[in-house]
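Read the single chain below, which is given as structure tokens and is the form predicted on its own.
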Amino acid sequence: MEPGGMAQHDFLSQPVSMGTTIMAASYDGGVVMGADSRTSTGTYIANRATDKITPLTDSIYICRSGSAADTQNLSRYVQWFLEQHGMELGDEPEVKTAAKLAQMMAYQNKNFLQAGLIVAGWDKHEGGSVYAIPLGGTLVKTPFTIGGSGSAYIYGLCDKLWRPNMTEEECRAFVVKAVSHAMARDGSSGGCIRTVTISKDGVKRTFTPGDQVPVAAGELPPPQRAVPAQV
């Protein structure tokens, strides 16, 4: 036993804290997801460049924060319940019903996952679409949302920022600088942001490194890469 009465390893068995910043935010056209890469217990970075985006289908992809097993679990469970469904239709699946697939889950399981969700994409009948499944299972339609630890720094700006039938570039231009304020903020968000637009013409993804996220006001610098030796 430690001097304060607590045996060496009972940490372990303590509640921790995980933070995120995760979004979506539909255009004229589609939706583009945004996502940091820090995967963190408590005050330990367990992973700095985790891909928090997941596909269900090949247009429809799931924003995952909370507990990493609970929600990578739910996730495989809603690809292989999808799959079934669009075999048996021949068809590609709507972005409404992965949604209400991974709602019914969360809910019915809501004591014991630690789950917040994005499920957003397009398809053939209501173009791109973005649905919220925050802690608890509630499923709202929305054309933005956010979600994680760091959302709590970024609602101002989202909503100073938004507007609705922005073009691609603009979407992705605006969910970059919302998780890059929410990533200088909040400290279990970091590493870098990924980016996966989807529309009728198919998924593009997108990188950007730690050193190369906006810096926001009164952040320091990123530290600069090394530059190898010429030969």
Given for the second form:
Amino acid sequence: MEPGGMAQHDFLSQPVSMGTTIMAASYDGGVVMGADSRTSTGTYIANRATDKITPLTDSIYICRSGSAADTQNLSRYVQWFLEQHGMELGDEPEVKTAAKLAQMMAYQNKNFLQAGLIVAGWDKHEGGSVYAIPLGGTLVKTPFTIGGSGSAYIYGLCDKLWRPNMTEEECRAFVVKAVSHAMARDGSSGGCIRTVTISKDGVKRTFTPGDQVPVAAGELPPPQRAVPAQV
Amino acid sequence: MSGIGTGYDLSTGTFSPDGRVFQTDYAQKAVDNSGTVVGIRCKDGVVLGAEKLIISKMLEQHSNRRTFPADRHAGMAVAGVAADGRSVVSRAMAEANQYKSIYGEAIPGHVLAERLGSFMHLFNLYGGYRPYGVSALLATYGKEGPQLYLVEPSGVTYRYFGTAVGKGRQGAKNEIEKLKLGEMSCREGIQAVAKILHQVHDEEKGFEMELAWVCEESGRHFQRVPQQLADEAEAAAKAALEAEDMDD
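Okay, that is the form predicted on its own; can I get the form predicted together with the partner chain now?
So here's everything in the complex, that chain up top.
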């Protein structure tokens, strides 16, 4: 504490940031997107149940990492562009188009933004597809990708575990496992695990509460919920 | 000025009392007097053909083009004022380019047709402008398959199985209706178009035929039909017409 001053809390001056683990992986027939749920301002957890997997259209979603404000607003621009585009097209926009628009926003404003993005979804032309848009604003089509501060800890794991032509369930299990390992090592990732699965049949969401996240090696099991005393 | 109902044709800025914009009608007339332009959609692509009247014996072959690419997968044939046509084509190229750079995908036919329609329509709205004296046949081959559109000077757009504009349009349309377009390949299509253009050509002066297509054979790229193929088609068309004349 400074002499004669108030206690200095770092979260009062830090940006609201998603030190994050996000990922998306394609499987036979669609894509699974996954994310942790932690939003921090410095060391303070501003939101422990954040939804970082945001819809762009009915069948295209975006995983957001970096500044919460930047990525929220970027996503809303892309939502609007896609709505306009869908009307002119008279059809559902393609995942590629959504990714291109997000990339354009990220690249043209790169000096003002802190945004690492993953765009994924399903369309009738390409089926499921995943696009990575890292900090500089490159656009990379890839079978799977990981992002955010937590991803550094799981490159090896994901390279080892991902394989083509997984089933939906296998792919979702892979995503949950990878995100849980990142959450175990990365201080800026944590909370719950959200997944979004997109295929021709539509969108499915799952939610894994913090006390049910798979335990990584060496971790203590989560504390059990208090059981009311028997009378 | 004399009489009621006159003086309304000086600009597009005013309707006539019976609800017409005469300048727009006159633009359509400029197209109606042009050399015939034909477009048909076959099972594997679209064929465009233009009848180019030879205005001078000293004219080099292939000059005064009537067919132009607008993008890899799209191109057009213009009837009417050739200079206006170039301007419309250049807008089509710009639209196709811009669409691709924004959305990362080739512009679909109906979007390009509607955008060109909107563009041409603008020139029917202001007193200081005249409409384009051009009808443009637009051939595209994208994800939606092969498609043929017509954009008129008023800005109206249509999608056709086959159509014709210019002097010989009526005769050409009658002939197109007899074709079995759903069973016809573009190879057969160029011959049919060549035949129709020769059939409806009714002037002393000769004409040069320009053929372009976008089809499986061209790799879904819009291009002028290779000269050798075009010559073969024209020869076959002439032979077929002569054989029909013998029967008569």
